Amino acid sequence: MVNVAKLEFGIETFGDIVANEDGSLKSAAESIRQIIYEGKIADQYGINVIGVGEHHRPDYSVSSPETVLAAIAAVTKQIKLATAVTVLSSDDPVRVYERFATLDGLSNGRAQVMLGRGSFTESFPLFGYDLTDYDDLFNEKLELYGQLRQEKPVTWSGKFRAALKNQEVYPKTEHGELETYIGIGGSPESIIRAARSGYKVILAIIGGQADRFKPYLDLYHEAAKQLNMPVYPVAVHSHGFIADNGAEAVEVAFKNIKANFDRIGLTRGWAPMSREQFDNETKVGSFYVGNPETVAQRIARTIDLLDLGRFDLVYGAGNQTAAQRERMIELYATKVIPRVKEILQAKAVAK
C-alpha cells in the first residue's frame, strides 16, 4: 500500500529549448536561466526534487546538469537536486563522483544522482567511446562507482579506465554516501543490475500503458530479497502538461511533445507520432495532459498501481514557452500534488 505521509513528488527537465511568445526560440543560454529560475520557484512552491538531463545537442539546454543544479542550489533551500540522468557509459565515475559531492556539499546534502546508460549516444564519440561497448562500459563504470560510493580507498582495475590503487577521492560527504538512483527503460536485465547493486529505481515509462512495468516492479522486489540486498521504494517519472484548460493542455502538449519525438524519432527510425497515438497516451497511456483535476486522478492511479514511492512529471517537452511551464509548475504544485495525496488517503481509508 502507497504511505501517502512519505510519497515525494518531482519535475524534470531535459533542457528543451525555451519559446518566445511569437514562437521563435530562446538560446541555450537564455533557456538555461529560465530552468533555475523554475528549479526557485518549485522550491517556493513545496516540490521535492527538481532533475535536469544531460544531453549533447542542440535541441537541449543542457550537457552539464551538476553546473545547473549548482546554480538552482544557490536560490533554494528544500528541494532536491537529481539528474536526470548522468550518462555514466561516457563519463568517468571518479570525476562524477567527486562533482555531485561538492554539489552535495554545497547545497547542504541535497545531491542525487541518477544513473543511466544514456537513451541519446551522442556522447560516446564524442567522449572517444565505442558504441559496440555500450552495455560492458556501463556495467563497468557502476561496478566502480558502486565503490567509490563507499568513501574508502578504492583498489580497482578495468578495461576502459587506468587502474586505482588505494586512492583516496574527495570531496567526501557529510553524511557517507551518495543518494543514487539508477534511471531504467524497463529490460529484466536491467531491473536485476539495479537490484544486485543495492540502488534506488527510478523507471521511465515514456509509452505505453502504466500497468505493463508491474511484473518489472514485482522483479525488482523479488531479485533484491533473493540477493538479500534492500528494498526502496520505486520511482516513475513521465511527460507531462498541465494547463488551467484542459483543451488548451491537450494542444499545448500535442503540437510541443509531438514535435519533440518526432525529430528524435528521425534519428531512431520512429514513425511520426500520430494524433490518435497521442490521444491514446493522454487517455490510458504515459502521457499525463490535461487540467490539473485529469491528470491528478491519473497520477494517483499510476501511483498506486505499481505502489511508487515518488512520481515524476518530466516537463516543458518541446518548445513551449516560459509562462507555460511557470504556469504547469504552479499546478502541479498547488493543485495535482494535493489532490493526488487526496484521492490516495482516500483510497487507504476505503481499504
Second form
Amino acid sequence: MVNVAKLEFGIETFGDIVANEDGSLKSAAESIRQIIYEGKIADQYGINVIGVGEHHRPDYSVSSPETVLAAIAAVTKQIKLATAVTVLSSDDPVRVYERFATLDGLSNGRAQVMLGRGSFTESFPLFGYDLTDYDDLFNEKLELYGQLRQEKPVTWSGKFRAALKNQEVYPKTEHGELETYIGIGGSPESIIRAARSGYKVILAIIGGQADRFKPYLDLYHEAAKQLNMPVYPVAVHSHGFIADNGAEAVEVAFKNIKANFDRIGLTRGWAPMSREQFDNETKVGSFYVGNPETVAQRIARTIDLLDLGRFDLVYGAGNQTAAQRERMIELYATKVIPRVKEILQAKAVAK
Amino acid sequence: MTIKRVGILGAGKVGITLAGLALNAGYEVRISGSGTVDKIALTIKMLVPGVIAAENDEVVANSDIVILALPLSRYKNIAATLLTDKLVIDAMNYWWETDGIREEVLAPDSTSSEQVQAYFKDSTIVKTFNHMGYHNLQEDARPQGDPRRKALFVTGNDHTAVDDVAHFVDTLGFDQVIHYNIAAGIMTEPGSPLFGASLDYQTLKHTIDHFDQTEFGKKITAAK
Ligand SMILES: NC(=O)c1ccc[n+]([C@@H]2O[C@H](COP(=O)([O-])OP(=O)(O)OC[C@H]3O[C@@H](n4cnc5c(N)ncnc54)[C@H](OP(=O)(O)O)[C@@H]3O)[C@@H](O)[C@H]2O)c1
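Having gone through the form predicted alone, I am curious about the other one (the form predicted together with the partner chain); can you provide its structure?
First the chain shown before, then all remaining chains and molecules of the complex.
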C-alpha cells in the first residue's frame, strides 16, 4: 500500500521554449534562465525533485542538463536534481559518472541520474552512433555505468568504447554511490531490463490509461524476485497543466500539449492529435490537466492504482508563458500535492 | 475458413496487445519472440496469462492465421518458406526507433506490405492493425454495435483472405474499412493522417474514400 509519508513529488521540464505574453518566443538562453528560477521556487515550495531533459533540437533549450542543474543547485537547499532523462545510448558512461559525481558534490548529495534510451534520434548522428545499434548501445553502456557507479577500479571492455583496465574515476561521491533511476516506456523488455539493473524505475506514461501498466508493474515485481534483485516503489512521469480555472487549464493545455505532440509526430509520421484524443487523455488518460482539485483526484487515483512511490508532473510542454509555468508550479506544490496526500490518507484509513 | 488458432510472431508491445485481444475473443493463441521461450515466458505469463509462449516454428505450425508483429527491419530473419500457404496479417510499419534508416529497410518505389508479400511469396498477406497505436488497440476494442467502436483498415490482394481477416478483426473488437489491393496499405503508413489515429468507421471510411485530397495523398500522387 502507498506510504503517504514517504511519497515524493517532482516536476520535470524538457526545456521547452518559453513564450512572452504577446505570443512571441523567448530565446533558448532566456528559457534556460527561466528553468533556474523555477527550480528555485519549486525548492521554496518544498517539491522533492526537479528533472531536466536532454534534447538536441531547436524546439528545446537544454542539451546539457547537468549544467542547468548545477545552477539550480546553487540557489536551492533541499530539492533533488535529476535528468529527465540522460540519453545514455549516445553518451559516454565515464563522462556521465563524472558529471553527476560533480553535481552531487556541489549540491550536497542531491544529484539523481535518470538513465534512458531517450525518445529522439538527434543525438545518434550528432555523437557518431548508428541508430541500428539502439539496443546494443544502451545495454552495453548500462553495464559499464553499473560498474562505474560502484566507485572502485573498473576493468571493462565492449564494442562501443575504449576498454578500461583497472581504471579509477573521479570524484568519488560522499555517499558512496549516485542515486540512479532507469527510465522506461511501455515495452515488457524494458521493464525486465530495469528489474535486472537493480535501479529504481521511473515509468513514462505519455499516452493512454495508467491502468494498463498494472500488469507491467506485476511483471517488474516478479522479474526482480526471479532475478534476486531489489524492488523499489515505482515512479511515474506524465504531462500536465494546472490553472486556477479548470476550463482555462484545458484550453491552454490543449493548445500547447497538442502543438508539442504534433510537432514531434510530424517527424515520426503520426497523425495530429484530435480533440477527442486530447479530451480522452485528460479525462481518463495520461494528461493531468485542470484545476487543482481535478488534477489532485487524478494523480491520487494513479498513485493508488499503481502503488507508486513518486509522481513527477512534466510541465511547460509547448510554448507556455513564464506566468503560466510559475503559477502551475505554485498550484501543484501548495494545492495539489497536499490534497493528493489527504485523499490517499483518507483511503488508507478507510482500508 | 474458420480461424480457431492464432499465431503471433513478435512478443513486443503490439504482439502482446493483439494476443490479449485474441485470447479475450476466445481464440487459442501462441506467441514467439526472436529467441527461446524462456526469454518471453515470464512476460507472457504475467501480461497475457493463457497465451502459449513458443518459438516461431511451433507458433506457425499450430496456427490458422499468423500475425507479423515484429520490426519491419527483421521480417527477413524469418524463412519465407516457414509461412508457405499460410494466411498472414502484416501489422508492421517502418519505425525509426527500431528500424534505423528508412532507405535501408524499404525500397522507395513500393509500399511496405507489397515488399512483405513479395518476400513471403507463397503466403497470403493482408495488412491491418498497423495504423493504430498499441494502447489504442488495447483500450478501444469494443463489441459490435458499441457507439464508441473504432475501425481498422484491412487490405490485401486476395478477396477471400481479406474477408476472413475482416471477420477476425471484427471478433477482436473493431469495425473494418476494406480494400482489395495490398498497395492501398500506403494509406495507413507513417505520414498518413490515419497513422497513429484511432477513428470510428465513418471517419476512417471518409478519409480513405477521399484520400487523394489529404496532404499525404497529394504527395503520393505527385510522386507517381
Ligand atoms: N507500437 C505501436 O504502437 C505499433 C502499432 C501498430 C503497429 N506497429 C508495428 O508492429 C511491429 C512491432 O512493433 P512493437 O512496437 O510491438 O515492437 P517491439 O515492442 O519492439 O516488439 C518487437 C518484437 O518482435 C520480436 N522479434 C524480432 N525479430 C523477431 C523474429 N525474427 N521472430 C520473432 N519475433 C521477432 C522482438 O523480439 P526480441 O525482443 O527477442 O528481439 C520483439 O518481441 C512494428 O513493425 C511496428 O511498426 C507498432
